[in-house]
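Below sits a lone chain in C-alpha cells, taken as the form predicted on its own.
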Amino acid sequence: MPEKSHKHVTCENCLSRQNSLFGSFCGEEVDLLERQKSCSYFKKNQPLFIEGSAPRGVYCINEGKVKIFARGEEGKEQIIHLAAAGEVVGFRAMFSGEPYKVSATTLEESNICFIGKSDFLDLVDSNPTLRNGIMKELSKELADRATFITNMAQKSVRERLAFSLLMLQDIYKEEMINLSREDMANFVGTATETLIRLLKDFKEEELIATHARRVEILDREGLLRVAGN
C-alpha cells in the first residue's frame, strides 16, 4: 500500500485560510503566499517543532489538529493549546529571536503548509494588515491565557475538567472530542487515573457520553454549572 501523502491545496482555494492570519490576502498577495509555502502530510503524533530548537518558519494548518505543550521537570507534558484548521503555529518565536519555548505535535493525520522564516518576516514587513492581525492575535492570546491560567489555578479538578471539555467542544466543533485520556489529562493538568474517574462521574450524571475514547457533550449548560461559569 503506498505511503499517504499531502493533498496540495492552493492558497486561493484553501477554506482554512479564510479564518487564518492570511485571511485578508487577495490577488497578488495570495499568489506570493502560494509560491512561498509548501504542503506536507503529517502522521498522527509527528512533531512540527520541539522545545529548545531554533525556529525555521511557521506552519498553517489546512486540516487536522496540533497540540502545543511544554514539559515539566519530570518530563510530564502540560498542554497549553490545541490548534485547529486555519491556525498559524510557531509565528510567536519568529519575533523573539530565541529557541522555541514549547513543542508542537500533531494529534491526528494533518495537512499542514510551511512558510520559511525569512519569507514570513518579509510578508510581515510588507503587509500592514498582516502585522495588525498578528498584534490582535497576540493580544487575544494574552487575555485568553490569563483566563485559562486563572481558571486552572483556582478551580478544583472536577471544575477544571468541565471547563476543559467546554473549551475542547469549541475546538472540535461538530466533531466529538477525540483525545487520548493521557492528552486530556495533560490538558486539564491532572493524573490520567483521576481524569478517567471524573469522566465516569460525568457520564453517570448524563453530562457526557463516551464512544471508545471519543467524548460527546450531552449537557453543555450542566458542564457550565459544574465549571462554575
The other form holds:
Number of protein chains: 2
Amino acid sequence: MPEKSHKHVTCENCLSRQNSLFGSFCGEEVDLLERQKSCSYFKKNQPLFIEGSAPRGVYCINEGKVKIFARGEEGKEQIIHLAAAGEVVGFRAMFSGEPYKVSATTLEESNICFIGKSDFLDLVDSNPTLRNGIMKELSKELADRATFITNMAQKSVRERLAFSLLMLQDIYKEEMINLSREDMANFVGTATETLIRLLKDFKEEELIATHARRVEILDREGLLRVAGN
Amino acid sequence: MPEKSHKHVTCENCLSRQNSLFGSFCGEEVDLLERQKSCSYFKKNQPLFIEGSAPRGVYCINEGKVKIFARGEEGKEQIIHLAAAGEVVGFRAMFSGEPYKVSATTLEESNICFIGKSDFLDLVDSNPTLRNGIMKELSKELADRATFITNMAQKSVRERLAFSLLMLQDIYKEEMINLSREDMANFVGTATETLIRLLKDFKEEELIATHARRVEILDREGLLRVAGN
DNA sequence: CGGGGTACATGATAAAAATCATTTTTTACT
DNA sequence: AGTAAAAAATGATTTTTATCATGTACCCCG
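Just the form predicted on its own so far, so send over the form predicted in complex with the DNA.
Complete assembly follows, chain above in first position.
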C-alpha cells in the first residue's frame, strides 16, 4: 500500500483540479484559490462533515475517496454517492441554507483541501463560468438520482449489484475495488449477507474475482448483461 | 368537479406565481415575464415533455398537477416527483445541456404557462435573485432525493406507502388524494396489487378511508407512526 | 340508462431478500 | 509472528413482495 501523508499541494499543479469544478480557472483565479484553501491529510474513515451540522465550506479531493451517505431510521447507512479525486464535495448545502442532510467520510487515506463558505460563495458570485459549472453539476446529479431511484425501485438486488460493480470500477479506475462488504451493501441497498452471497454467485459465474476484500472485474460485458442495460 | 378550461392568466395576478421561483419578481420583471410566456390548457394525461427529447423551455403550473417520472428497463414508470400549482417544471435540463432524463405528464386538467429556453436563460443571467432561488431549489431537491433513495432502500412497502400518503396529502391540500392505483404504486415503488392490498389494510386500521378512487386521510399521526418517522 | 372497457380488487403461489445463528478468514496490533 | 477483534462467509428459516389468474365495480359514452 502506498504511503500517503500530508503534503501541501498547490492548486496550480493539482492534477485533480483540472477535472474539477475549478478546472476552468486560470492565472490569478488559481492564485486566489491557492491563498484561500487549506490542505489537510485525512486518515481512513475520518468524517468531513456530518448530517445535521451547518455547512462551513467545501472540500476538494486531491487524492483519496469519500463516501456520501444518509442514515435511515435504524441508523443504517445508505451510500448516495462515492466521490474520487477531482470532485468537490459538500457544495450543495452551501446554497440550500439548510444543515447537511448527508454525511461524508473518507474511505481511504486522503488529501483534501478546504475552502471556507464565504470565500467559496464569493468565488461563485464573481465567476460566471464556475457558477454555470455548478448549476450544470447540480442538474446532472439530479438526473443521476432519478435513475438511482428508479433502479432502486425496479431492479433486483442482483441487477443492482452488477450495475454498482461497474460504477465502482469507474471510480477505482486501474485499482481493484476495495470497499468493505458493509459499505458495498449500503451502496447497493441490501443486507450484507445478501451482498456476500451474490458476490459468490458472480465469482462462480466468472464475472468477478476476489483477492481478500478486493474485487476484480473479469467480465464487464457480462456484468452489463446482468445489470439489464 | 370544477369546470376548468383555457384562460389567459396574467403573471401579475397569478396567485401561483407568488410561491414560485418567480415569487420575488416585481413591476417590470413581471411585465417582461408576462410578454414572454404563453399559457396553455392541458387535458388530463397530456405530456409536457418526454424523456430523451431536447428541452425547449420551462413550464410554470398555474393550476393542476403534474407527475415527473422515469421509465425502467421494462417500461415501468417510476414517479420521481409530483408537482402542483406554483411549481416550475423542467428547468433542471436547461442547465445540464443534456436531453431530458425524465418525462412530465399532467395528472388532471391543468393551466400551464411556457417560457422558452433562451428567454428563461436570459432571465436567469440577468436576475441574481432568480438565480439564487434556482440554486437553492436544485440543492434542496438533491437533498430530498437522497432521502427518497434512503427510504426506497431501507423502508418496507408498508412504511413507504404511509409516508407517500402523507406527502400526497400535502400536495392535494384540502382536496382528497385522487390518483390511479397504478400511479400510486409507481410513486411508492411497488406492484399495483401490493399497493391495493396495503390500502385495504390501512382502511381496516382506520388510517384512511376511500371514496371510489379518492383517498381520505383519517389519521395523520397514525400514518406517521407507520411510516416510522 | 345500459353495456363494454378499464381500473380495481382478491386469491393462490412463487420468488426474492431479510434475519438470525454460527463458523471461518482477515486484519490490526503488540 | 502470534493473538484478539473485526470482517467475511455460510447455513437455515421466515418474512416480504412480486407474479399470475380471475373476479368485480365503476364510469364514460353512445
